[in-house]
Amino acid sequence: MNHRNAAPGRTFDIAVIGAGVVGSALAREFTRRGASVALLDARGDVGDVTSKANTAILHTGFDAKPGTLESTLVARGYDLLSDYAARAGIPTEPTGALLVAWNEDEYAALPGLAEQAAANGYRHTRMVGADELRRREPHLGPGALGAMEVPDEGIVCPWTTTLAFATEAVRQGATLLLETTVTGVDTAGEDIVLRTGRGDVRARQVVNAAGLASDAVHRMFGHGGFTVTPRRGQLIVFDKLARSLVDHVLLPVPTKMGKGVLVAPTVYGNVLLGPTAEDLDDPTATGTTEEGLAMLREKGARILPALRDEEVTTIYAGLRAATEHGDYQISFHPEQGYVCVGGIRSTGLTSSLAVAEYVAGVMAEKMGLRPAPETASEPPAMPYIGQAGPRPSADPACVARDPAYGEVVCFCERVSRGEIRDALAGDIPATTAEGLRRRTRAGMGRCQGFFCGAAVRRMLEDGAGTPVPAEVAR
């Protein structure tokens, strides 16, 4: 059940701070092991910060730093998330990636990147010459010398992923505490007391998955060792008509500042350009800038010149939890009943289930958490919001079962009244227009809500009706 107030008098086995993709995966894993869980977040919805604004790449981990915890967890997470997405109905597409070299230095670096991939356990890379590259990506800009192919890279829906994890946790008994900011910690008693603006939350153990605030929470428990520097990534989303211009994720040769500016298809049928990499002091600075967008347009014109003539659907920016270290900052403090899962960078979407598996495994060894069950849990059937498969409004059998799925409200994204109704009455219901967009894509298309906005707002204000079981909507 979804709660917005703390639970006075109750002591949870585990409190997870942060309901992003990693925190939600942790809550799911802990409830699978029989723990009572409180999942806290300062925002009004799950996945409302870093998890909602990223490049949505399903990473193989080929370019992670060998020997790091991140490299291990991304590789494991790729397998876990691929399987989970298939079972839950989370949109994914196996596009593959091409790491494009634009000059001699970049081209000379490709064999070393292939060796790095092999050191990470990924041995499927292949060198692609200029002629083959041009055949496979005919709209690529002039001057590319070749590429390294990473055939198993893909794209995924980040919103449905986080919502699926949190929904499964809630269905297994987790208490979701939204708009609940942790302001302090009291560890003097038998239980840990989290001070929040909505009352105290008591737990026997606490797991810090607070993302951009993970270093601040870590200090509340008396620890240091890393500092989160918000790294802003601005992105441009092009209209669905641009989708035919690109077949793979087009990656640059990475630098120490990150993976650079990419061009990628999305599971929603658009084309994505970005991100920038700007280290900031303000953890709320999610606005775009004229300079950042101009830089992206310049880079995009070189990678895919035809993008200059394509319509932009929207722009956005996200913040990633960068630190001064080249690895995740996961540490265990059994004497305090505390675990830090900090510094989870842009690979956190892919690695989320593996992070949860790893953390729960160590907690089972050192902190008394129950062992993992022998059988996998059944994920919730999520509403499909991708482009590759049919939406309910295009499924005659679905419409026959419930005519509300045949009443299209948002024509740009083919969103029906039935889907909006279900999102408003779900296990974790949408309570804002933005939350509704992430669950259905209503208002996220070409017109950005110009035509459907009034109808969507009216449904949001009127409240939810009775949801239809997921198997009917699929």
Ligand SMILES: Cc1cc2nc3c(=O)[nH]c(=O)nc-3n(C[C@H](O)[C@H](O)[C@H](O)COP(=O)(O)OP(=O)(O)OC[C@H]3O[C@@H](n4cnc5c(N)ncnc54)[C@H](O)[C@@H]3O)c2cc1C
The other form holds:
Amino acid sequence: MNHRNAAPGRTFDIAVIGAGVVGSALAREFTRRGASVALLDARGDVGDVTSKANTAILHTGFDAKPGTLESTLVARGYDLLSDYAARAGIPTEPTGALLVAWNEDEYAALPGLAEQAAANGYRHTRMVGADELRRREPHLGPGALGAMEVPDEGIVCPWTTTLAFATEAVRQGATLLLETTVTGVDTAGEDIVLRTGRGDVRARQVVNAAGLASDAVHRMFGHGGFTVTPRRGQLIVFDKLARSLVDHVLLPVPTKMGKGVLVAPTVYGNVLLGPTAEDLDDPTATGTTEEGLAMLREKGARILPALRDEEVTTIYAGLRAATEHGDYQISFHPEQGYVCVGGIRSTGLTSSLAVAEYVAGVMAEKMGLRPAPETASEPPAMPYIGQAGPRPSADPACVARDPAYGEVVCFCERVSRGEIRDALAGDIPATTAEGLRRRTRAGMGRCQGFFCGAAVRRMLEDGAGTPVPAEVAR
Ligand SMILES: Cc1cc2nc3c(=O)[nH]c(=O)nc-3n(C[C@H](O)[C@H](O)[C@H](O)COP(=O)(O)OP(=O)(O)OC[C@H]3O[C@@H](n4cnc5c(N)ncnc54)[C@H](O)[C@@H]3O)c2cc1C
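Now show me the form predicted together with the named molecule; what you just gave was the form predicted alone.
Whole complex next, starting from this chain.
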């Protein structure tokens, strides 16, 4: 399937700029409502910028700023994504979170945070004393005075989430245009013309979900009012042997710079430490730094001292689309046929479905979009890549059906040839080793592809060599 050729001569009802988790959720919602949609992204894959590099917490929204749109959409997004994930097979784990107080000031702040949670409509917080805390998290460092439990926080697979939304959108008729960077817009005619390196894309309406570039795209439409300052978050992923050290997401008491450094299990069976919060100028600065990692190591050793001795599997960094405002930057410009869905900073994975529901609702009211259908959509059945459930190679019925699922290629992550083959032939096929990793976990284990790299690359090259239709425009 070729997701790169622009669609000359065609006018879409809606063009969505940005195929991150938010743009993909929007495209899914618009196609559900019968709109013809072009989903454009500068990168070669969906979810290839901030949506692939976050902390992957399914937030309840307990600590959002009450009264903000973000607070409403995170809470709603939590419910929507929890339900969708269960139906689509997106890995999630209901770990719960413990917000740990390490000094008297932090301890004194906990009741205020419980009140804030209640103001956000979340009433399940509970205070946990030092003894109970130690019983439930025996590897916690010395000095923890107590915690606030947030039992409904969880963890989710960010990669399958974006891929599921985009897959559903494509199955519902969206045209996915990858490696298609919007460089300018022409709003003079009846349709909006998006100038891209692959030719013009015409649409009656345009929705800007360009993440870190959402302010730049907003300016193309003649608007200002916010500037994105990329806020980098560096993270360390520890080996699966560290997984037994922690049961909950261990959160710090938040500061005004953000949620702070946490330790969390991942749905892939690892342990995550991070993120940092560094304001930068460069929207491509996704490298890690010695100082950032040293700071994380120091904080991690305080939270969970045994982490010091655990092997690091990988490190990465993502950039939040932070702005000077304390809320998402969503605005509607019906006179132009333009909507901005920008500044979706540190909670957009959780809120994505609610952002799409909200935006589509307002567009139905003001911009002629059809209402949502009465019946719930049927999400695609996504290949399960979590650690909590069985992978195909461990499922005798699966292997009996197709022996390729029994041929393990990546031994660290137990990924079979059948799964890699499927990812290369999916609705949105993997075209790079990284894309394959996000769809199957191949190469993301302890050896980081040292043993399986050559075999995976060979399959990738063979897969890439299969002929594809000239254009995908359903
Ligand atoms: C360190 C970190 C931790 C986080 N932790 C969590 C968490 O635990 N839970 C949670 O819910 N959220 C979390 N988030 C936030 C979440 O990851 C983001 O809110 C979400 O991914 C934003 O999605 P998006 O689609 O708006 O942006 P992106 O994923 O950045 O997508 C925007 C897309 O637009 C494309 N684009 C940009 N300009 C153009 C152009 N001119 N033409 C074509 N395409 C263009 C880009 O290529 C990109 O793919 C975290 C973020 C970070 C960085």
